[in-house]
Amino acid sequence: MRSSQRVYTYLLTILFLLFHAATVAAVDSDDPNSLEALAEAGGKYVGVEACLQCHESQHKQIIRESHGQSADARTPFAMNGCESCHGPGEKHIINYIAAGDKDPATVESALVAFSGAKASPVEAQNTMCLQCHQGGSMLNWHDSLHEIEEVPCSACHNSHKPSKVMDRETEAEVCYECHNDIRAQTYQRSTHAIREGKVVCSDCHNSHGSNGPAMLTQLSINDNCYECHAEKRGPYLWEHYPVTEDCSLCHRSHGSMHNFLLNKQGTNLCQQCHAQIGPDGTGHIRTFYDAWDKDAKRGRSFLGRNCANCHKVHGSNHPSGPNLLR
């Protein structure tokens, strides 16, 4: 079943890519955010030396990083330097000279700006990044929630210097700038080791998009969990149906006030489905008589107040039958 689902998903991905390619080819050439329009608006390329006249500090930053390695043919500096990303700088310089003694920050320019008060439209910024960053983890960007919400690449990445999102110790800080509710969950009683840096957002999510729900790296929530919790996959002789369907039916992945990241405490969680069994064990298929009160008939699970004392909730190979007994 899982293999057929994967084949189906791959076929959908291929169809989406073909559709996207046809859509891009049909885009009006007058689009102001297209690469051709941006290059025409900026005039001619002037070279890195011209940029250095005003932007020396930015140049010192970028030549220490991957984007600024001119010896590597894959980098912007191996092509047109700063203008590989910001676009041709001729009109930028002309506007600056024409402005005289005005503050350079106020000079209108055709250059693509990635931050600041005069940042270019998100589409224009991301178009520049997508010139080089295609395929791999970027394969599903055009159908991702971040792209739909018009999040610019520069919201998480800094092309001139090291980005916090590329470091496992600081990655979560970048994500928390928008996902502050998730940060709050990581401070609850039971949580993955996110604050300790042993688990980071990118271990489970692909921020550039995926075929799974919630931009998960795998096709389903369960497949994502099995990457670390392989022992829960089974196969078991007796399976617990909620487990095979969706781990999040019982667990909260980012944090919970209950043990083992459970949605609810102890028997309350099980009673969401097994409502016929009362909190004191009444209604249980196996019962015993209270030694002090012969008329009180209670389930034996009442002693521990926890179904897991007797049952293996993820599945069982016990020969007693489908009761998931230990």
Ligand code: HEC
Given for the second form:
Amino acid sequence: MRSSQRVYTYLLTILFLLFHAATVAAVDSDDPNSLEALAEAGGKYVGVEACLQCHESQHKQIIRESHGQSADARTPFAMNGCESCHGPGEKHIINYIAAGDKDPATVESALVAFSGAKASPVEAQNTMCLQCHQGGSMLNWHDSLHEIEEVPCSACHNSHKPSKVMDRETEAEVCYECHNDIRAQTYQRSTHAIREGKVVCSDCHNSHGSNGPAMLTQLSINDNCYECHAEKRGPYLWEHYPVTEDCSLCHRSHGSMHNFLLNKQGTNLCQQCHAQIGPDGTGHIRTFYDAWDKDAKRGRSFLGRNCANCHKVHGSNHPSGPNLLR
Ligand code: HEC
Ligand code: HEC
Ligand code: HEC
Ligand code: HEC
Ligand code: HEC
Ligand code: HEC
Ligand code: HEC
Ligand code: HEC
Ligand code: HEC
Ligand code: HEC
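I've shown you the form predicted on its own. Could you give me the structure of the form predicted in complex with ligand HEC?
Entire complex below, previous chain first.
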């Protein structure tokens, strides 16, 4: 064997060992939030009847909801009942029985809890829900900012009672618990009728994650806007570059201090990019004179005029050419 070959074989062996060690380690290391570990921590499954002894009120609530329909083979109540979500309850019951009159706060729960002082780690909570909810709108849950920032499903969903988040009228209240800044934007001068409930967060966002930016249900900001403002897609004979590029170069999504959800007012909006043209028309290819003010260097009729008075900013089919005239 040539020496270079020997080095090669040696490297391969090390790589193999490293890889093998890594896979063995992955199997050996017990993630305390995995389904298996959570099941082991709880003991045996004891069934709904056992839980009922001490938790009648929770039972009354959930059998009115879709999760409590035992006739539907896919629901928790067609499987392990309460324990489909909370994990096996044997140890929990033993602990509480053994505790007698002791303060419940001092007793170890031993199952998956979704709220209160004994709430389990977020990953453990979400593991339980993800058993049944993987496809559909959940496809991009992993890697979504909500998953990365450890937002539990139960921050938005209460599985015992109807969730506010599932009702268009109350959905935003849930979001505002963490996104209060967005609420403030909906009170600005121009908004997207979010407060009136005509447009809701989930018309534009998938809270479970998406393939687009900002968890938008569409692949890009423009695709999102075209969904409801299809006429802005054109096609136009003369397109305006920023419009086809990204509507948010000029517009805010939730609210703005200026009309039409614009991010700047009047000529300032255009000067972000057309800096050579001043608010008085300086630098503009043509100036516009008032009939009685021919000596004025700059036309007064330009002053105070909005660029959009003469230009069709979203694109134009005007025969006079590429100047986007109305
Ligand atoms: C012997 C009575 C008893 C039984 C049976 C019982 N629990 Fe509990 N459970 C309690 C007590 C007591 C608490 C503490 C309540 C409190 O703090 O107000 C509790 C609390 C909980 C909590 C909240 C987390 C915690 O520990 O504070 C969950 C979730 C729960 N039980 C689920 C279940 C489920 C599911 C079953 C059936 C598998 C079950 N329980 C059976 C007595 C019981
Ligand atoms: C679909 C999953 C699911 C099922 C099935 C379920 N629960 Fe829950 N449970 C939850 C979630 C989620 C919460 C948190 C609700 C909230 O946000 O206030 C909760 C809350 C609770 C609490 C309060 C402490 C805590 O964990 O937040 C108790 C006690 C409880 N459930 C008991 C039960 C019992 C008893 C049953 C069966 C009759 C049951 N649960 C069935 C998901 C479930
Ligand atoms: C054993 C399977 C199972 C588990 C575990 C489970 N679900 Fe479900 N869930 C279902 C089924 C089945 C439906 C009904 C779907 C339908 O009607 O198409 C449902 C419906 C829902 C809905 C829809 C609307 C409604 O009726 O409330 C939400 C939201 C939901 N689940 C959230 C959760 C959350 C959060 C958890 C964890 C706390 C969870 N689920 C755990 C099976 C499960
Ligand atoms: C940030 C809030 C939020 C979080 C966190 C969240 N959801 Fe949802 N979920 C929603 C909203 C909003 C809807 C309603 C969407 C709609 O009407 O288009 C919904 C709908 C659902 C539905 C029913 C319809 C559908 O889209 O399939 C299920 C099931 C569901 N969520 C499960 C989960 C599970 C499981 C988790 C955790 C892994 C979770 N959700 C986390 C906000 C959230
Ligand atoms: C429990 C807190 C919590 C709730 C409730 C919540 N979010 Fe979030 N959300 C976060 C955190 C944390 C982030 C990441 C940091 C940030 O951008 O603020 C985030 C980020 C986002 C983002 C930005 C994603 C990105 O890629 O830039 C959107 C969009 C969003 N949330 C929408 C919603 C909607 C819609 C609701 C209601 C259905 C909601 N959130 C409810 C905590 C929450
Ligand atoms: C008409 C569509 C639309 C609606 C309705 C909408 N959003 Fe957005 N949202 C967007 C777009 C587009 C972006 C990305 C561009 C931007 O940042 O403005 C965004 C960005 C965000 C962000 C991340 C950036 C930031 O500004 O913090 C959060 C968080 C957010 N939205 C939350 C919400 C919540 C909560 C609601 C409901 C109250 C909501 N959105 C309603 C379109 C919308
Ligand atoms: C879910 C539908 C929907 C989506 C998506 C949507 N809009 Fe709108 N938009 C509306 C509705 C409804 C109105 C109000 C129309 C009316 O009152 O006539 C509106 C109004 C507007 C207005 C005028 C606001 C005013 O003050 O008069 C602008 C500008 C606007 N949208 C821009 C956008 C942009 C930019 C996007 C993409 C980020 C977008 N829209 C996405 C539904 C939507
Ligand atoms: C170069 C800046 C600019 C860009 C980029 C832009 N807009 Fe506008 N938009 C404006 C101005 C200025 C107005 C004010 C009314 C007018 O002059 O047409 C407006 C008004 C609107 C209106 C309300 C009035 C109407 O015409 O219906 C909607 C809706 C709108 N824009 C949607 C969009 C969408 C969707 C995109 C992206 C495809 C977009 N805008 C990109 C500058 C822009
Ligand atoms: C985000 C940057 C940006 C903003 C904001 C912007 N434009 Fe433009 N605009 C461009 C670019 C890039 C071109 C293409 C220039 C080229 O082809 O030389 C263009 C082209 C034009 C043209 C066509 C003439 C030409 O030189 O091709 C007119 C007219 C125009 N813009 C007017 C406006 C008006 C009016 C506004 C404000 C409502 C505005 N623009 C805002 C970037 C912008
Ligand atoms: C009173 C109507 C009017 C107003 C107001 C106006 N324009 Fe124009 N603009 C025109 C006309 C007409 C042309 C075509 C010039 C020609 O063909 O001689 C033009 C041409 C342009 C061009 C392409 C040629 C060049 O000069 O680069 C740009 C870019 C432009 N305008 C931007 C703007 C901006 C930015 C504003 C606001 C600060 C604005 N316009 C305000 C009428 C106007």
